[in-house]
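In structure tokens, the next block holds one chain alone, the form predicted on its own.
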Amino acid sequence: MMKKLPAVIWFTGLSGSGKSTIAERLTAELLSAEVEIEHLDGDVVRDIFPSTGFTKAERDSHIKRMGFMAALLEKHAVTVVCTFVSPYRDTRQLVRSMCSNFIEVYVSTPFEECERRDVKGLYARARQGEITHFTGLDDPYEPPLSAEIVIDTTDITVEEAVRIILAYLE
């Protein structure tokens, strides 16, 4: 059905942009289509490994590990949906080089909209100095230069975003 699978579908974007919400719905759709799939989510992984830090070096190491794991799963015919802020281009490019079929989904929702949503209260905590190395505020986010898919969730629904990705996979 999906000629682009197996693949590593790598969601990147700011906290609160909609990465996990879209990825969860996409994962459910692909599961219903009987695609072998695994979802690696940044928040879930950090809950399991709470000492994973937020400096550039710590983020790079974390993304490299997750990219390696995703590439291994892909080699075993599993499609992997990954949702990580992954703010640095060079690290995302390294992950791309590990994978046979890497599909970058840039959830390009603007910083102001992500901060307005502040689903987890992270932006408020970062503004108060409780969180340092916060992507988009006191740490950079390097947008992809040529992502396969770009989605701004400001004006589209989750269902529309999933349809865009499924259309690409078709």
The other form holds:
Amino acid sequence: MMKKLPAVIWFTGLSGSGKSTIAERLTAELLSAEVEIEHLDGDVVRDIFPSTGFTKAERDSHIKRMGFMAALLEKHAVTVVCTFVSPYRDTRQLVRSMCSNFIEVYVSTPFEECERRDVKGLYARARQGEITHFTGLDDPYEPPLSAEIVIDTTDITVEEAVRIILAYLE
Ligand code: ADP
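Give me the form predicted in complex with ligand ADP now, not the form predicted on its own.
Full complex below, order starting with the chain above.
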């Protein structure tokens, strides 16, 4: 069971694509299977480090810090679930190279669906120009070219998404 652990399970995708929702459920499942696990979430980390901005340089520093922490935990056999938009391919590649078992989960829910959901009202604010550097609108998103797992949540439930990841880990 869970042959592929410990690992750094790295979720990437647009805001509102479903990263945090799937990761929280996955973390709960793995906890109940007694896996040593931590979840690092973009919104939570940004609350603790409020001066983290959204330019490429700032996003890169943020992702490198989180990748470094994830790699340290992984070295001590903790599985780390990471949920960051992490839009830049080269930065994700760098984090991959820092970890021993990096599993990239691309939550590929399309922009239109994310905007339709607009869970946090960010798409509306970005459309109105209240937020700039918004990924998918006036900031780039570079999709992974060879993610271990790709999940589009448009037509599947959270439970199904979690089952796809658990099947991969087993
Ligand atoms: P992100 O962390 O990528 O910004 P969130 O997880 O915060 O995204 O928001 C995703 C939203 O989409 C939530 O409101 C969630 O309930 C909804 N949703 C609908 N279907 C799914 C699904 N299959 N998987 C994940 N989220 C889903």
